[in-house]
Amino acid sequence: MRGPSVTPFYAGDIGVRGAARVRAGLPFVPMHYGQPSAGAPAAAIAAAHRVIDRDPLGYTELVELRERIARHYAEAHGLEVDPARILLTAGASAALVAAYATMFRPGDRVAVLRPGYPAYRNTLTALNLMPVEIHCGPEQGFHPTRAQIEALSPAPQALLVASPANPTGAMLDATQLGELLATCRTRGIRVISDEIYHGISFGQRAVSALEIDPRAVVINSFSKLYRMPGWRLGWMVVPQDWAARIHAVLINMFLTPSTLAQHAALAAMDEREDLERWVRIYAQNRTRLIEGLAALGIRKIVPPDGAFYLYADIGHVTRDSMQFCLRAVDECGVGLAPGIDFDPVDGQRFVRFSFAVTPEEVVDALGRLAAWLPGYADHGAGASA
């Protein structure tokens, strides 16, 4: 094998063990993957049933869906976006690959935040690009600062920023995002903005990078707010003069995204009441989980502004987050994501909880952890202080 070595996605190991428990008829609360446990809106499923009976489902890209996404930017952000700038993708992951493959050449440097979604840096590595990590710890609310961008030397070719962010749920307001983008513009740093958790926030509105810099590359998805992760459908908004070139990469690497998913997504976008109801459920889960974990002695949590994650410091319990998560599956039936997925430096003392589950599952998970944690012993070198 001559290609670069890519770090595994360790939450996948948790998923494999959890699936084995389910097959064996054992209880399992799935809080490890960043996916809603509720399925797609009923209208989306109904649309899929109608289409599958009358459409041959060949390769296609629905103009109507691109136009509906453009209308979304007008309604949610007050922006006029030409549908020709919107590219449909086989999930946000395909959009990320296409952006990297088109915008950079091997050896280019792209700044990413730590902790952050592991595929950001791992996909860079796979494409022979160099991730430059910016540490954004709990002491700064997991927010990058203008000073950190100014301190990058030499300036990277790009900055990838996510707001709300995975795994922390941290969100940048208009001032914070504006400062970052202004610094990038001054230094000639391109901006890729991952906005897949837009629509899921607890207070302030999520600001799109396009509101500040119309040449930012924005990535979004139907996996989170629209609860369609397995349908594998996302989109990009790119500068007009880049659209044809990036589209050529998408066609060659992925052909077109699922035709069935496109029809379902078009229906899902108009289900505002259903979508907002689940965001309210996530907000309730957020409060219940923060309070429940505090009662268990897990109190070092920066409350998330958006998305559906808690990134919890469990350094008083373990210095091996992977061992902790594996044992949580096997011994109490709760799936958690180990912090080493998101932060290879400090992640050993963190775990990520996804609260995109039902309220009943949150209560179940807390009860299981309450019974299990008092007897937990770190089999490594001992828990850190």
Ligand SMILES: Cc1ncc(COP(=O)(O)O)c(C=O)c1O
Given for the second form:
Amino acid sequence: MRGPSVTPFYAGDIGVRGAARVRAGLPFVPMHYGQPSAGAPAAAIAAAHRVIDRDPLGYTELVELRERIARHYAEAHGLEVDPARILLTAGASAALVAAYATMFRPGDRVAVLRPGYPAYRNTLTALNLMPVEIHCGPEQGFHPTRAQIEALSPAPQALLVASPANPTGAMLDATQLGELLATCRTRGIRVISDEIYHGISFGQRAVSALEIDPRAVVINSFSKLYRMPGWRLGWMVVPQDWAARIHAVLINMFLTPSTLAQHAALAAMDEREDLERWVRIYAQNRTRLIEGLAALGIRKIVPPDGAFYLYADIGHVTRDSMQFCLRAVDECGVGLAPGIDFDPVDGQRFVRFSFAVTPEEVVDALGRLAAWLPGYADHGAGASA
Ligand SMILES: Cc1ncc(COP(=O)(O)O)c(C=O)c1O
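Okay, that is the form predicted alone; can I get the form predicted together with the named molecule now?
The complete assembly is shown below, putting the previous chain first.
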């Protein structure tokens, strides 16, 4: 093979071991993947049942869904977005590929934050683009600073930003995002805003990059707030004059996203009460987890503003996050994502907890960790405070 090679998602190994435990009838609390353990809203599932009985399920791009998403921007962000600018994709993942494939030439540099979602950099690498990592550690609240963007030399073609972010849950408020986008504009850096965790926040409202820069490329998905990760549906909002070209790439690479998912998603978007009920559950889980981990001596946590993740510094316990996570599955029955997925440099001392699970699962996980953690001895490089 002559193409570039990329790292896998290490959390996938945790998932495989967790699934083996479940098959063997052993307990397992799945906090490793970034996916809600509750399925899609009931109305979405009912809509899918109705459609499958009457529709031949051909290739589809549902105009009604693009219009409904446009209405969402009016209601949630006070923005008028022409549905022609909204492209339906097979998840935010396909949106990311389409954005990269259309906006850049091989060799172009694109800035991403570290820690960050692994596919940002790995997909860049796979497409012969060059990720430029900006280190945004806990000491700066996992936020990029203006000085860091100004210091990028040469200026990258684009900056990929997410608020709330994975794996930290860090959010940029309107002022911070405005400052970041203004700095990018001054330097001629395009912005791709991954807004996949919008709707899941614990205080402030998430600001869309479109509120500040109408030419930002926004990607989003039904995988998180709408609890439909396996349905594989997302969208992107692109500048009007780019829409036809990006759509051409999407059609060639993926044809259309799942027809069944589009009908279900249309129904899911009206389930506000159900969606918000789960966000309230995540908020409770967040508090319980922060308190419970503190009681276990895990206190180096920047409380997440949004998404459903807690990125904890466990450097006093291990300097080998993968070994820690593998043993957490096998010895304790708790699935966690190793920091090396998100940060190839400092990730050995971090783990990510996903709290998009039930409150009972959070309590169960804390109980298991309380019984296991005090006896944990790092077999690797050793830990230090
Ligand atoms: C920040 C972020 N962006 C994009 C994705 C891809 O999501 P999907 O393709 O399911 O929409 C994920 C998945 O976890 C994510 O965390």
